[in-house]
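One chain comes next, on its own, written as structure tokens: the form predicted on its own.
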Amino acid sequence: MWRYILRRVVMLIPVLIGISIFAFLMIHLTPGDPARLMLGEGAPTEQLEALRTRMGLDQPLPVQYVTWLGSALQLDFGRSLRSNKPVILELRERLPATIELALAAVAIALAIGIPVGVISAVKPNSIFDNVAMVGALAGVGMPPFWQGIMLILIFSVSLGWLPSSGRMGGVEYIILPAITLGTAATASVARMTRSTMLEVLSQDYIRTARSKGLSRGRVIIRHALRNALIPVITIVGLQFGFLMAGAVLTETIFAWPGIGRMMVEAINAKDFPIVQGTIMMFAVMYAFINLVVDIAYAFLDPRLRTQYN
């Protein structure tokens, strides 16, 4: 099992660098001076000269990329522009709510996407299967800015029920955003039940333990799910990180002050450093997920560990 998780580290090393030159290289691939860009047209030489200097800009690029990296390393990416303080502080002010508003998504996507994934493959061609089916099409495929709007003007501005913007610390405020963000993923993963459900279902010793008289819950529950969410927890995984990445839409829509917010943010304002923490903050967390849905993966399907040793 070492082996395996030892593997699967060492394969996101050249992931995480290549993602870490694409960072680094955004500031260089704008047009323009990087530093004029950043402080405006009519900004004085005198303080375009310290933002380059202060940010390496006046040294070869193979220079400022190691500096840069082995600054990152340490957790330092620099100053936000806007506010002057260190981007590692604004990015762990922003961070909390982001993971919050992604594990709630993620939690409506399972509490609903399973079991109408398991309904539906028990039930394959009913009217609830085709319903649900043709739900989880429509899931996937519903803009989140759209949907988001949508449930803004029902929820909000006709009915008055949830509030429409803002974290102010009470459930009501994190519904609307998390059923906006988690849309998506619950489609994905009633979908990728349903499917592996119903292969599940075929096998042979699904019909041995039905000869054997045990009672349909049982089977289905015990025998046909634990082995058919093997596939679903990826797609969680998977999922997770999309969502994390994917809240950039959903906290601008609702005001949720969280890292996509900042990120959007600091594109207006030509905040670099902002923009460049973010990215790699993003980046290592998603291949940590990566690694866990792996790893938990490789437990519950020995077959994986086996193929490495």
Given for the second form:
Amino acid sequence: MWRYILRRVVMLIPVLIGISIFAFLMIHLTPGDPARLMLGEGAPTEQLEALRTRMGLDQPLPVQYVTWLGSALQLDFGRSLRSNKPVILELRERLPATIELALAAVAIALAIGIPVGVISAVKPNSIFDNVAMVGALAGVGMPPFWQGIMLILIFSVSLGWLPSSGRMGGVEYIILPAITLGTAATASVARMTRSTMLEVLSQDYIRTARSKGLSRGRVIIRHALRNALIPVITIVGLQFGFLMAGAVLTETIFAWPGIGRMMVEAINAKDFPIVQGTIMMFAVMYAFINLVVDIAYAFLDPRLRTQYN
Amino acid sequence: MAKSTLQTRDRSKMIKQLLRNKKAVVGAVIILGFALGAIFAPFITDHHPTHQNIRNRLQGPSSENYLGTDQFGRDIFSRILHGGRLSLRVGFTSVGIALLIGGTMGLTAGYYGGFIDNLFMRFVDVLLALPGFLLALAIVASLGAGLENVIIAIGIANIPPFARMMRSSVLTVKELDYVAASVAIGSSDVRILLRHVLPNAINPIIVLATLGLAGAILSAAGLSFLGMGAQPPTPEWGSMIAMARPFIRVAHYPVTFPGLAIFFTVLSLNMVGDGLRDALDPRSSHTT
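Next block, the form predicted together with its partner chain, ref. the form predicted on its own:
Full assembly next; the chain just shown is listed first.
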């Protein structure tokens, strides 16, 4: 087991190096002089020179990269060009909001997706199943930015039940963003639960359990669902990554102060240190979640567990 | 030509199976409607998509403006039809880029193995280090806003599934006897790849491309919503929603209808993709 974990961790290193090269090169891929881009067209030459020296832009590219990576490894991504605060402090300030939102969305996805998937699988091709699966397909195709605005229109503007934006602490603030962010994940979980449940329910051991006299409900919950949920875990883990991506749009609509909105603001303001910091943050979080999912998967699946013990 | 009749029979069987799938048929009809609307937009409506008429702004649906007018008094129906052209173009070109680059990478990686395989697959791993939409956003952020850059970004972000799928198809086919026979009679690599490997991979590619088209249209609309894609006054669905949003308390039509256009396009493409998967690629089950 430990060897497996170690191997997975080692495999992450080249990937993260690759992403760090991309994040570093971002400034240089942008057409034009990076210093001028950041300071604007009319900036005086002395200021441009000062910024170039401060950011090391006068050094050769490989030297710049190694310096940048060295600092990044110590969580130093430089300072925001707008607020002049260290990027890592800004990230630390905004990260809890994004994690809170993603967890709320996952909770919705599991609470709705699993029961819907199970019922659909138990009664395949029933009216419930058909409606649920078309609904799930609709959930996958829903543009989150539009769905968010429609929810605001209905529940904030028309009905006045829920606040339309911000994060002032109350539960009411997170409901609409979490639904918006969680819709696609709910749909994926429901589809995945249904297909794995269908597969498990056709297995011999399910028939055995039924024929030894166990009730249908007990077999479905204790025998089938337990096994069907293993692949669902993978989907939830992957969804967590997509949720971080979706957070970019959702946070923008609901003025939710997370790192997704921070990234969009930074892109628009050409605040490259922040953009680089958020990209690295997202990449590390995504890699970590995938790692945890893989390990959990290996741990939960007895076949894999024995293989590595 | 026994082989070709067999293939035709297979194909007609698949088409029959596809036509029995109600979801796929409904999806195909909707997407065909959007495509025709986009192609014949200038013949369907007299309203120019960027013609402003401030005195007639934010009006509800009427016999003159079927879906109402936006914040500049432009006809929403006309803008949605013309926006369909952009969405379809972005979708097809970006999936085309992904298919061409990803497919070639997977094909060569799987066939030659060794160093090339390692190099290409590590590159794919790096692309997968960020969720697709975030990667596309990051690429657009460095290339600059604009529709061409959105196409490039979404194309690159969609390389991984095509590369991986193509590589695994090659690995399966490579071991088959008739490929070994083809090598033995001295066929060139290119001939083997094009004649034996590619035809075997074509079905999963069609499925992947259809679902990829849906995802690409959704991502492009999202990027344009964030202001990274088509710039005003271009009639693009995502940007229409973003621009009309401040007026939502006065009139919701300029936001509602473009959103429905995105929603139905993506939904129907997914329905067709699902149906194609059941008909063409029965081994892979519903995973997403």
